[in-house]
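What follows is one chain in structure tokens, specifically the form predicted on its own.
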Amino acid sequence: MSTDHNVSSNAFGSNTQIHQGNTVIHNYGSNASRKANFVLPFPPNESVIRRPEIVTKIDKLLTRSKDGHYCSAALWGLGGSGKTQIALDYAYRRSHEDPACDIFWVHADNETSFARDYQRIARKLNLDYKVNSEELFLTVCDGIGSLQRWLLILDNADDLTLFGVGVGGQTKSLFEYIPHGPGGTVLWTSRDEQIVNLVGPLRGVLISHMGIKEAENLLAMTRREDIRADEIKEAKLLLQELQWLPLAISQAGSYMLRTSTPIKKYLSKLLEGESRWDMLKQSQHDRHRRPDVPNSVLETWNISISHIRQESETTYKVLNTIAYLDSEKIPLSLILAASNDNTPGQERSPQNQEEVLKMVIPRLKELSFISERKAENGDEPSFDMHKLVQDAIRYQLHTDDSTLETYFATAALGVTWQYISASTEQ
């Protein structure tokens, strides 16, 4: 049986095992005493709801090992669901039951500002932060690889390729200068299912909506006031229209909050459809989010809009005109005939069916944006799409781009009536 001491003042280094016979000596030198780093951008969020199933996941993928091991997860999951207030929520409780952990944050969303957070912890880690990028990137790797414990959190790593996932290794990524040493935690955010590339296929946590208790809950603390007994009925209509996401309840209960609306009269306005968009592109300030990144239910998705464009057209003509069909039980014919261009009676190429089986499909689902339900009895498989997303895309196009608002609309139509023609000819 092995036994664990630990030793300082010695002329060992820090973080030194020592093997003799069944004895392991743990030497933390003048760690163990010294003030651990914490660079974070955002206060400690005291609203934040706890999911207990999500933290549960979480702990247990980065429970850090008794023999130092490292250990990664990733948060992914469509924009507005809550992953980075989670991410957030974990670092703050990490740096509570292990004060001596380095926790470090960086934003991931594009090599500037990826570059600009690594000066921030080389300038707290004492190295030098004047340096060219890469030396910049493998200093701070190295300085926070080689410290006894810590954290690491990648928030909004959306464009994946920067990471080296899906460019066939042929040029360098930032993973390159993700440190990976003993005693280390990564935890990444993404919108992107590909995200568990990085960690492995079983360190991923999906990130969805809320449960309905945990909704109500949010909706009550953002308002500042408790769902009354005669509420209750429209609280649960609201969350439903709101698809119970986090961002979207949040801003809700800012909005209910700064201009005394009641839950019916919100929910009232939310279902009219000459108010719907003014109700969902407000935007409340939130000290928990970059005041940079679009913060209304609206915008939060463009970013991920406009990565899907610069992938495939397929993929992106897909997504808008199924935007303008009803957003549960879209049969994958509709989606099938949604690649193809605006002409009656045109028949699919073998090769444009497979690209949306293979390729389309599976992309939409990485995003969030569609889910596939459970086919029974031999049925045509068939999707949900998630009902605010349409709401964004449809906004975006007429704000921007009427032409291809009418393009889209009209491809939705002609979609629809090949598929009820088929179906009456059957």
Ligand SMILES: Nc1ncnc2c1ncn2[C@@H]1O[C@H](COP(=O)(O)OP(=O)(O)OP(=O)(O)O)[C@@H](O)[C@H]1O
Given for the second form:
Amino acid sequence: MSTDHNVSSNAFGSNTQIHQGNTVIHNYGSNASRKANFVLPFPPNESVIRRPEIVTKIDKLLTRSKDGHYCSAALWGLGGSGKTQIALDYAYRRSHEDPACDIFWVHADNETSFARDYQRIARKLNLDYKVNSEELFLTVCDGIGSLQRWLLILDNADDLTLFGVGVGGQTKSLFEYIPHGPGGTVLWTSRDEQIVNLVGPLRGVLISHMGIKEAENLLAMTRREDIRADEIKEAKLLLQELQWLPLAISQAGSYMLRTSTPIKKYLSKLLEGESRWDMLKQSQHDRHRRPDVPNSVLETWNISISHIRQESETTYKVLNTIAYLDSEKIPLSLILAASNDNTPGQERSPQNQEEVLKMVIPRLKELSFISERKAENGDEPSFDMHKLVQDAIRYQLHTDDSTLETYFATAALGVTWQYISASTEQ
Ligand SMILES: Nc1ncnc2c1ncn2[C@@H]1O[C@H](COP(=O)(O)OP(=O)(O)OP(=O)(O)O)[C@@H](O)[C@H]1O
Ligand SMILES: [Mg+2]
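Form predicted on its own done; form predicted in complex with this ligand now:
Complete assembly follows, chain above in first position.
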């Protein structure tokens, strides 16, 4: 049996282990007077709406790191679902509970932001930061890993090829430079469920829409006015229309505050075909989001959609076509048909069908663009598509490329027609 002894005042360097038979003496060094390093890009959000179910899950997954074990977890979900806010809240809670814990934040969107933040950490830890990228990454990785207790947040790791996921292990990946020493906690956020490949299947936490009460609180907080009893019915309808998505709610609330728009008026504009996009297009400043990413609901998913297009034209085609269908209960056969060229009379090849079942649908689920419904009484499987993602896709096609807009809208009509004809024949 091995026992752990903590020895804080001695002649050994910090964080050394002395092995004596079955006993491991872990010298964490004296931290009594040491000020923990703290590198976070955003101030605490004093008006954060706590989401207790998620907080419990994260705390459970990461609790062992406080006892000197390495732990990691990943928050994944649709853009705007609140992953960064939850990670930020965890960082501030952790620093409050454990003031000796060193805390670092890295924007993991791309290699440039990753390198910039690693440089910042190197400076903070008095490491040599003028070296070339690889040496810098290694130095920082070792520097963090040798601290007694530390938390590293890797935010917005949306392009997972950077971290070696989905590239067949051929190229060098930034994952090699993520520390995993004892006493360390790594918390990732990503729009892509594939992130669980980096932490293990049981360590992913899906961040989906807010609960009804949480959403009401966020609306009240962002418009700086409680929801009155005579507004509650419209507020509920509005939140449903916004799919209880935190980004959409906070944007709506800030707009209402700035323009003194009552809930009822905002809702009616959202439900009117003509002004709907004007409402969703709004982009109010948000001090808890990076200034270089769009806050508008109609633009926030552009980058994910471009990624999809680079990955697979078939997935891109299916996504754009089903954006023109009713968002609820889209039958599997309709999704299969959406991957065809839709030439009348053209049969779906088995190969094509396999691609949709094994690649297209799983990918759209991993990115939270669609979700599967539970099939009832042997019914055909069906899917819901996120209603605001549908708006965003239609808006982008409308503004960027009217030829593609016509193509996908017509394709949607075509597959619906095929589906109705086939159902009538049966
Ligand atoms: N728990 C919360 N309390 C208060 N506001 C929140 C909360 N969650 C999200 N918000 C609001 O919604 C906005 C979007 O949330 P956030 O940036 O955390 O989403 P995200 O999932 O990280 O999105 P992305 O994938 O685009 O990075 C926040 O800037 C904030 O205004
Ligand atoms: Mg984020």
